[in-house]
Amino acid sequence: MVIKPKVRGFVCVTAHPAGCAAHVQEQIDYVKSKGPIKNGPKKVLVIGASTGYGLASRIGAAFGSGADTFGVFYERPSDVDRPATPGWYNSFAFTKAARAAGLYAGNINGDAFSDDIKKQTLERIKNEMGPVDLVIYSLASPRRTHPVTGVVHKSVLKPVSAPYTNKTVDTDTGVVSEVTIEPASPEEVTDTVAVMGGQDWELWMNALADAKLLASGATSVAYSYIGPEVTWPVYKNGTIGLAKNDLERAARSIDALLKVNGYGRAFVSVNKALVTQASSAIPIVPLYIGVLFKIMKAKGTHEGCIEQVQRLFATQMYNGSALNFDEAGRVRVDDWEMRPEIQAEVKRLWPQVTTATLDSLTDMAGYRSDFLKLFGFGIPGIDYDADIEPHFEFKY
């Protein structure tokens, strides 16, 4: 068939296959590209492996350390009538690369939270890859079933408290408009903490740890973002926020159980606003992205995800490189993005981009065409008016 994008929303509903494989092989160049990373991870968990920062963490682990790899996800396989997901594409791309490669790379795809699958992926690293030295929790789902209530629990992206009215961008038409998002229930705050919070993080280092299959000087990091002011109210200090609260409460909680064990550290990575599935239905952001992404561009500082993971990576966690904390204890690899003459620069844009000055403040070109990148679109190389087989075997 042929495969061109459909988007709906904030949502692609279709992914084009050699476009993800062509996605996931540019990130592997890069990574390449930068060297070696000494030192580096050589057996590596990624719970969320699919996209965005986990897809990238596997990438960096595999092409830049020659690490082991396995990766769990959730999305849906091919059909004979239908693409698969794009993450599901990009975890076959990624898996034909590193297995070539000579890397082992596993995979489960099933839902992560659920005990079942913690169950299977331990059993497996037991008996294919052995005790890991780097977990990386990069979960992002919009609803959980608990595994013990069995309450499911949805997440919503809303301010905490009190109506909050600000610009924001329909990134489809270009056409610029005041939102207002109302406040969360008591109710959806416990729920969006329930499920972007950090317990499912500590279940899996507990799990990990009982199975004895963390290896000497073991780390684990989880992927956070704080932002600016311009999106507090509807991130930082809404509902997504608490549990990102949350989330570094539970980075405290499992660092403190991998020094009693004689293991390493656990810690949260503050990255840069980018263009996700995720970040793409927060109402205000994608605005704010495209102002972020026209100065950051222009002063040769703008990274994608693989960029950041590589940074993160060499700079800070391995090469014999230290790890830099702010003052709540976490790395930030958003410091480029946060340096006080980018913000400036935001804030002296931001009251002037209207539907008529979108197209020349900002960078809302930069931003549609990484969405698209997303599903594997956009792509340079690629003939997307060529038949596609969009359904192949995947062994996990």
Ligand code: NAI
Second form
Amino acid sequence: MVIKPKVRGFVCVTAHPAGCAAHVQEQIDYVKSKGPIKNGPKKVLVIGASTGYGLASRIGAAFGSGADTFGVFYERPSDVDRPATPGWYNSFAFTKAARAAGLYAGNINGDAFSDDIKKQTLERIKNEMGPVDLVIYSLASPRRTHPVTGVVHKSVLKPVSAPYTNKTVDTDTGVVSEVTIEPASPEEVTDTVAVMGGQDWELWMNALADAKLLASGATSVAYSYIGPEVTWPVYKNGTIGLAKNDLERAARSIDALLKVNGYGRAFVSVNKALVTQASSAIPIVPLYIGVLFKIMKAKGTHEGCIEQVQRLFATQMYNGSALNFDEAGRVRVDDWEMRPEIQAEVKRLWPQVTTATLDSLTDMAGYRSDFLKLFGFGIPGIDYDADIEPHFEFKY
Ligand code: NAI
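What about the form predicted together with the ligand, after the form predicted on its own?
Shown next: the complete complex, the earlier chain at its head.
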């Protein structure tokens, strides 16, 4: 079939297998171009491994450090006449490339929040890979079925206490308008913390420790975001920010668990705002990303997920380097985004952005091309008019 992008709001309902494979290969090539990471991870579990930061982490570990990897993700597989979700194609392409390079790559496609998927993952790690020295927790999900209560918690992206009004952009039409987001109810706050907070990360780490599948000195990292004041009401001080505070609480408790179990460490890494399926769903954030990209590209400091993860591994976690914690015990690879001169420029441009000035003041074109790329579209060298088989047999 011929596969074209079909964008519906902040998702694209189609994905191109060859484009996704090329996007994965681009990231592999980047990591290889940076040379090997010394003393890097060797056996890695990535929870949320198929897109965005999790996929980049898996690629960084495998191709930067020769690591065996196990990936957990939740993606719709391909069918005879229906394309898969991009994360499924990405994982297929990654697995093929890793195995061709002689590395172990195992996968489970299912709900990481469930006891059953945890059990299956531990079983396969035990039988096929052995204890892990790095666990990356990179889930971004709109809901979680609680494994004990069976309650379905839904996360929301809302301010807390008061409504918040600011500018947002319709990324399809380029229309900039004001949006008012009503505050979350107390239940919505609790639900968002249940989905995007740290409880599930702790459950994973406890299960791995109980099964003796954590190597001595194992590290675990989960990702967070802080960002500029303009997004604080809907991010840092909003429902998602409260969930991220809970992730930091979990990091401290997992850190203690890993120390008891053999001098390991757990921490939260605060990463840069990037175009991923998760971030495109947050109001106001895409417009901020458009302004930010324009400024960072002009300064030559722009990075994508793979550059962020490569820098985290090479300059903080491995290569003989030491973790550089901020005052709250977090690692910061959002440091270039948060540089005062970058943020001063964001502050200066923000009031001037309108529908009329969008193209000149922001990199909305870059935003759109990154967005389409998430689904395997707009990649040079791919013939998007060609007939392509959407269905593959994936030996997980
Ligand atoms: P993403 O949407 O690209 O990836 C989410 C991953 O979670 C995918 O692999 C998906 O399959 C998996 N997943 C979702 N629900 C699942 C479930 N029930 N079971 C198993 N797997 C499931 O998201 P992104 O942006 O890479 O986010 C990952 C983390 O990085 C999040 O914690 C996010 O807050 C954080 N982060 C994101 C930033 C951004 O700008 N995108 C910036 C800084 C941090």
